[in-house]
Every structure is written in structure tokens, then in C-alpha cells.
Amino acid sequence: MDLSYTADEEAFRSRVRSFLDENCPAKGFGEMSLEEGRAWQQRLFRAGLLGAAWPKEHGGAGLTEMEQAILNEEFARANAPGVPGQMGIWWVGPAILKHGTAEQKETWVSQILSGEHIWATGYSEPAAGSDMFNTQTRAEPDGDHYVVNGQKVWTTLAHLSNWFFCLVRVPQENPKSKYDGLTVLLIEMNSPGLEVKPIRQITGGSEFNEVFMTDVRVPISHRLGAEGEGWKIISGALVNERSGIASGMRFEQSLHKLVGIAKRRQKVQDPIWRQRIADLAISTAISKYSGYRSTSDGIAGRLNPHLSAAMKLHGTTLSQNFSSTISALLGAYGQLYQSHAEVPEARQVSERLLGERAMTIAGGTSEIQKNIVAERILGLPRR
């Protein structure tokens, strides 16, 4: 693998870095209001830095996959906040571009980048989390509509969204497999019969929600792909969630922060702490170069869901290891949920420690990722 960049790619990196130096908000994503977040998304959109690899006719910048990877890396380097429409940009937009009709692309894609449409993704249910084959939300055909009934849970940003990328099951007369009937519908969040209830989290925030649907009517023209193609569409979207070049940069930043705290706490000569830090440094390198491999696959047009499962398992576990290690290094200060003169980062560390408890569940549990790795990478038999 050639890890060098061309002159044009380095010029693009410089342009992105200069833009972020001049425009990056001081507030993080969770600290901004919806209006501030949308204003930040609009600045990025006007600069051609959202959906950079999307076609120009749909509002993208028409850049290369490598330039998109560089963009992600520079966002991580600058600690740039996310945008309210990130779910649509990461998953919904690419899915519509790949599986949607010309009319669907015209209707939805450019509005995703501009922030006019904010999307939530409805996969998990009370009895169907990582096991999406157990999806119970039903969509009954009724003329030129589906009538949808069911419940979704752990739906990120549903309280801010105006559209819903929702996995449902259309009843089949003679289903032959667990895939049969799984279908993706694009549902307007203000549809009659659709209710959003925020879930209070351990951090005190309410990023996740329950979504209840009672006789919600959805035009058949809002179906993405054919009936029964839901699993193919969703699994392709999850590859985007579980991999990426920017994760290595974020872990390198965490490692730098950890080493700085260890120096302040005079632990760098302690053999136990040196070993813990070395283990995290090795895992960070694994994440970084796996990200490069994933990016190389994307550039070459190779879909590699098995690598993405391994990266997701490794990355979310590593995130939790970093947060627990930094908290332990701070000692009693690491248990504070507020800033302290001696340790100004105490609240940030505690928020990360609590927030990242969800990471080995979100996007597919670690147990599911281990099964994928065992069966599809290692070739181990099912029992």
C-alpha cells in the first residue's frame, strides 16, 4: 500500500485545514443549539465540505474517495463538531444514491447536505436490536400506501429529525427466510400516528428516543428499493458506520492526551502504567492502519463488511479502554462529574466514560461483531 499523498491531495488537505482554522466552532456538537448546528452545517455545505464525494448534480462536491478520507481525517484532527444532519450524510444519503429512484434522489439527497432535512435511522426495536431479522414493525399494503405499526428504540436524534429511515417488515404469504419482507421506508416524522419520546441517559442528556407508530400511512413511492431488500440496504449503510480512516486520528489524539496526563501525574516511569499506555498505543496503530485498509477498499470499490465488523469491535472496545484508563489515571478526580481546579478535564473525562458505555451496543453489539469475525473471517463453524 502506498501511504503517500499526491500534490493535489496535499493541496486539498491545506485548504480544508485553513477553512477549519478560520471557521471551526468552539462549541462541541452536544453544546450547540439546533440553530447553531444548522448554521455550522450550512457553512460546511457552502464550502463544499459535506458529501464531498457525492455527485455534483445532487449537491455534492464531486471529489474523490481519497479527498473524502482526507476531509474526515482533518475534521478529526481539528476536533470539529458534528452536524445535526450527520445521520443522513453518513448513511441515508449514500443509500438513496445507491438504491433510490431518480425522483427520490431529486427529492431528498441535496436537502440532506444543506441541513433542510435531518434524518433519524430506525433499526432497533425492543426485541430486535442487533438481531434485525427479528424486526416486528409491520407495513401493510393499502392501495398506494403502506400502513405502519410498531415501535423503534434507541433512535438517535429522532427528536430533532423531520425524516425517518425506517426498517419494517412487509407481510409475506409464504416467507422462506428471515430476510423475507424486510423493507426500508422513508417516513416523514410529522406523519399522523408517529410519536417520539426521549430517553433520559446516564449522562443526563436525551440523544436517544423511542418512536411509536400507530397506523402511520406512508406512500409506496417512499419505499427505498424493492420489498425484501431492506437487509441489503441496511447492511450496506452499517459498513459506513463501522469503519473509516478518521478513527485512527481520534485514537492518536486520545493517546496524546493520556501521555500528557501521565506526565502531569508523574506516572510515566511506573512500569504498570507504562505497560497500559503501550497496550493502548499498539491498539491505536492497529486502528489507524485498519482505517487505511478500509479506505483503500473503498477507493478500489471493494465492499468489505467483514473488516468493518472487526474494526467496529476493536474501535468501540478501544474507546472504552481509553476512557476507563484516563479516568483511573486521574484517581479520585476521575470520578467527578464537574470541572476542578486541579484537573480541569475531569467533567469531560467522566462524560466520556459514561457516554461510551453505549458504544459496544450501538451499531451492532460486540457479541454480534464477534460472531461475524468468527464465522466470516476465521471460518469457524456455527454451534
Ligand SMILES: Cc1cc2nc3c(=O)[nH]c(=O)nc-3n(C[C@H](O)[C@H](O)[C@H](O)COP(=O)(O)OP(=O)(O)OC[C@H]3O[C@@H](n4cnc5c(N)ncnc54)[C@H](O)[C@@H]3O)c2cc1C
The other form holds:
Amino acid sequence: MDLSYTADEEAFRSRVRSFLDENCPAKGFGEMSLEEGRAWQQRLFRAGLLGAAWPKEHGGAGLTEMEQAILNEEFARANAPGVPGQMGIWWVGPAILKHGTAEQKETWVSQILSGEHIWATGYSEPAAGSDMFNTQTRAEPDGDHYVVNGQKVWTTLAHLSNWFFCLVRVPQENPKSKYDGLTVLLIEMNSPGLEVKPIRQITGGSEFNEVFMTDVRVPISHRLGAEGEGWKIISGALVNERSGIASGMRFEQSLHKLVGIAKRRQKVQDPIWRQRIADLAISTAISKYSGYRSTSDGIAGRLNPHLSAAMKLHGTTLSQNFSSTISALLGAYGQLYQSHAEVPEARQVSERLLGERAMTIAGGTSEIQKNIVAERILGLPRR
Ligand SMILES: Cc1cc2nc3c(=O)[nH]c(=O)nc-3n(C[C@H](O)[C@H](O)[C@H](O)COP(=O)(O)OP(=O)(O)OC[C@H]3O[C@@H](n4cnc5c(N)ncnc54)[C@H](O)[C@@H]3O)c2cc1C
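The structure above corresponds to the form predicted on its own; please give the structure of the form predicted in complex with the ligand next.
Full assembly next; the chain just shown is listed first.
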């Protein structure tokens, strides 16, 4: 693979860098209000830096794989925050572009990038997490509508969203397989009968929710793909979700921070800490080169959808290892949930340590990623 950049790519990098120098908010994603987050998203959209691979006619930036990789690197360098419409950008928009009718693309796609529409994702239910085939939410046809009844759970940002990318089951007379009837509906969050209840998290925040649907009427024209195509659509969306989670990780910055704290706490000569730091540095390099490999596969058109499972598994585990190592380095200060004169980063470190427990669960648990790696990448026999 060629790791050098062309003159055009270098010019693109300079453009992105100066844009971020002038526009990047000082606050992290979690510290911004919805309005601030939307304003940031709109600035990126107007600068043509969102929806990298989306066609220009739908507001996309129409960037190459390499430009997308440069964009990711520059965002990491500037520590740029995410945007509220991230889920829509990572997987809802691509799913509508792939499976939607011309009218659906016209209605939804460009509003995703502009931040006008914020999407939540409704797959998980109390008895259907890893096992999505157990989806119980029912959508019964009634004239030109479906009537939807059921409950979703762990629905990230549902309280801020205006649209819902929702997996339901349309009852079948004689279902032949567990896939039968699984269907994706695009539901307006303010539909009568749809209620959102926040769930309090271990960090004290409430980013996810339960969503209850009672006789919610959804126009049949809001169905994505055909009835029964739900699993095909969702499995593609999950690949995009896992790639998105993996590509959002910023390990070189974590390593830099870790080494800084180790120096400050006079641990860099200690062989045990040196070994732990070296292990993390090696894993960081593995992550970086896997990212290059994935970019190179994309440029060469070598489709490897299951690499996202391996990268999500590696990335989320590594991220947790960084937070537990940094917390341990801080000693007793690592237990604080507030800033302290001695350790200004204490609050941030504790928040990250607790918050990241969730990342080996979100988007499919580590065990599920291991099953995918074993069966689809390594070709081991199925259970
Ligand atoms: C931060 C966060 C955000 C989320 N956001 C959303 C969202 O926006 N929308 C949404 O729909 N969902 C969301 N989820 C839910 C997430 O997708 C589920 O939690 C996840 O798929 C696991 O499902 P579950 O919690 O029901 O656990 P279960 O599926 O019940 O799993 C319990 C345990 O059993 C293990 N297990 C299950 N099946 C297997 C198997 N076949 N082989 C080996 N081990 C297995 C699991 O690994 C896990 O350890 C989010 C979760 C988190 C943590």
C-alpha cells in the first residue's frame, strides 16, 4: 500500500486543518447543548465536511476514501467533538441511500446532514438485544398505515431526536424463519402514542432511554425496503455502526496523555508501569495500522465488512484498558468524581472509566464480535 499523500490530498488536509483551527468548539460533545451541537454540525455541513461518501445531489461531500481518512485524522488531532446527528450520518443515511425510494431519499437524506433531523435507533428490546431475531414490537397493517405496539430500550439520544429508525415485526401467517416479518420503519418521534423515558446511567447522565409505542400510526410510505427485509438492512447498518465506533477512537492522544501523567507521577522508570505503557503503545500501533488497512481495502474496493467487528472489539477493549491504566496511575485521585488542584483531569478520567464500560456492549457486545470474527473472518465452524 502507498502511505504517501498526493498534492491534492495535502491541500485538502490544509483546508480541513485551517477550518478546524478557526471553527472547532472548545467544549466536548457531552458539554454542548443541543443547539450548540447543531450549530457545530451545520458549520461542518456548510464546509462540505459531513457525509464524506454521500452523493453531492443529497448534500454529501462526495469525498474519496483517502480524504475521509484525512478528515478523521485531522478531527482526532484537533480533538473535535462529535455532532448530535452522528447516528443518522453513520448508518441511517447510508441505509436510506441504499434501500430507500427516490422520494424517501429526497425527504430525509439532506436533513440528516444539516442536523435538522436527529435520528435515534430502535433495535434493542427487553428480550431482544444480541438476539435481534426475537424482536417483539409488532406493526399491524391497517389501510395505508401500520399500527405499532411495543417497547424499545437503551435508545441513545431518543430524548433529543425527531426521527426513529425502528426495527419491528409485521406478523406473518406461517413464518418460515426467524427473519420473517422483520421490517424497518421510519417513525416520527412526536407521533401520538410514542413515549420516551430517560434511563439514568452510572456516570449520572441520561443519554439513553426506553421508548414505549402504543397504537402508533406510521404511514406505509415510511417503511424502508420491503416487509421482511429488516435483517438485511440492519446487518448493513451494524457494519457501519461498528466502523463508526472504531474510527471515533483516539488512541494516540490517550497514549500521549498517559505518558504525561506517568511522568508527572514519576512512574516512567518503574518497570511495571513501563511494561503497561509499552503494551498500550503496541496496541495503539495495531489499531492505527488496522485503520490504514481498512482505508486501503476501501480504496482498492476490497470489501471486508467483518473487519469492523474485529476493529470494534480491539478498539473498545483498548479504550477501556487506557482508562483503567490512567485511573490506576492517578492512585487514590483516580477515584474522585470531581476536579482537584493536584489532579485537574480527575473528573474526566473517572467519567471516562465509568462511561466506557458501555462501549463493549453498544453496537453488539464483545462476545458477539468474537463470534463474528471466529465464524466470518477465521472461518471456524458455527456453533
Ligand atoms: C452505550 C449504549 C448505547 C446503546 N444504544 C442503543 C441504541 O441506540 N439503540 C438500540 O437499539 N440499542 C442500543 N444499545 C443496546 C445494545 O445494542 C445492547 O445492549 C446489546 O446489543 C446487548 O444486548 P442486551 O443488553 O440485551 O444483552 P444480551 O443480548 O441479553 O446479552 C447478555 C450477555 O450475554 C452474552 N451473549 C448473548 N448472546 C450471546 C451469544 N450468542 N454468544 C456469546 N455471548 C452471548 C452477551 O455478550 C452479554 O454478555 C446500546 C447499548 C449501550 C451500552
